[in-house]
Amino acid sequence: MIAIVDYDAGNLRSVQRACEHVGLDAEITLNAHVIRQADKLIFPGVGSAESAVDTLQHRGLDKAILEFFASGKPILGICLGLQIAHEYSEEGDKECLGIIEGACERFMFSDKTLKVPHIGWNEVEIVTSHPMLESIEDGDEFYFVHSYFAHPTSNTDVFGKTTYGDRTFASVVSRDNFFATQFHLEKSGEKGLRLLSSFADWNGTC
């Protein structure tokens, strides 16, 4: 069974229906048992990190996360997953989790034509091979909506890369089981349920 994490952060039913679509079994659920005892666990969200991350803690889920992380099974991350798995975010001043090294910085341009949140369709660079790409091309686009973006200590935790005005940041990252999008696959189409459907078959390693 797939675990879906439940921490208030929105969109879950629509990374569950996407999931139903490509004939994976996962359920929405806060239980940190549930959790601890599923095969796979995927980390969605948008909103906030400072009050995901204060939810997170309150239901005692990011013991669970942290937990799952080590026992080697699979984690898929979606946007604000994505975010909360590094040190910190400046979204809230907020300590994370701490499974990727690095920061979340918020989006800062001088051109003011450019749009913060950044919302649509962007390419992404594929920079590293990983099991969970397989199934797309580089230069492929999926669907963005964040306000932060994150940057990763260590170059080797990025799999992937998408420019937005002068800013490229890491929007594929993975260390160990965990792989993480910072695109919204439950909203990229046929190119987001291909990664899903690679979720299934991914055993974890790199």
Second form
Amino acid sequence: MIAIVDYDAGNLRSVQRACEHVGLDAEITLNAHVIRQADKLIFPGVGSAESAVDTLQHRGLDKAILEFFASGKPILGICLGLQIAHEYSEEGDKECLGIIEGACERFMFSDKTLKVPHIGWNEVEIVTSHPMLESIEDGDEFYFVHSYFAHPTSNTDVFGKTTYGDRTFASVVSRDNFFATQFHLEKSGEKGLRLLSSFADWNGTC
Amino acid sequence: MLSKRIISCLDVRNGNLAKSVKFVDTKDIGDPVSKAKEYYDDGLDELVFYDITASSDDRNIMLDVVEAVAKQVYIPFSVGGGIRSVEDASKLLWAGAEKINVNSAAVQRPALIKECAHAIGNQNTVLSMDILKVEISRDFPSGYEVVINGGRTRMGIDALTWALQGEELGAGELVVNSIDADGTREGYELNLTRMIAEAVSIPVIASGGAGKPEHLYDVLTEGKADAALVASMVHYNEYTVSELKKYLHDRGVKVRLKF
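Swap state to the form predicted in complex with the partner chain from the form predicted alone:
And the full complex, kicking off with our chain again.
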């Protein structure tokens, strides 16, 4: 069973529906015990890092996620899930989970024609191969909605990059059994669903 | 590089796909769920469903449509029409919509934008504006006025002022719909679209008037829109989504071609 972490951060049912569509049994839960028992974990989310981290801590889910990571079982982070897996986010000046070393910052452009949030379909350049990325091609487009982006300290954690304006950011990060995308794979058409299918097959190793 | 989006708008009345000309003379033209799936399979970037059901008693039908679409279509879609509260918005999101569009109710009670943005996120709160061209005056310095109720009620509010206020209140995107251009198929209102797109820092979706592929090109370049809404030209199978995208690509507009 796959557990989808419920921390009041957006449309979890979209993620669950996409899971069902590719034949994955996924349960939305805020119960730390259910999370521990799960075979795989999806850590999704939209909204602000500040309130997300507060809710996770309030529900004791931050510890449950870190324990899950330590157990070696596969975790998929989506959007805000990618961001708060880092050590810190500028959004609300918030200390985050620290699975990936690095911080999240806000898009700032001198060119005012560049809109924030970064909304829409953009290309992912695959910089390092990964079992999760075998089902997609370099340059495939995915759906993004975000105002903050992650900046991992180590390049070895970056597997995909995306460019918006003059800013290139990490759109796919992974460390050990944690894999995350800044884009919404559940809203990225068939290519996104393929990534979700890959997660079903992934054993958590690179 | 970010692609320009092609978004199809489906007006839904009592669960059926409808198409209006200048917001009146509406007729039913098919099943919204199968249309949505057809466009999805052809590479559409996003969908908007607008519930134009007259009676609020029948609005639950829309939730069924949203559920059915969400099971088949894995691109973002928003739903608008008759949303008056966070509760209305939440029901639609739970049924499977990604974003909600507020329109008339937000003009009448602007706090609705703030409430929705707070409850479901700025990025999921879209402000849809119906705009009428008027004489430039002290009341309407932009030369455009906000109207509601499908264009029937003039609100005495300047369009540009409202766009900026909507952004300030927390809207994550704006749909700029020209009542004058709607259904004419003679092209988007480029002047209006560009004026608002240049003034706000959130994405602008141009709506109303698309009839030919060059209209999309014009509004995505000269009109400075981030996305173009299409309806009749694809609903009546005059153009397919992939043909429109290929046309734009050939003219140098970045669009998503591989899907």
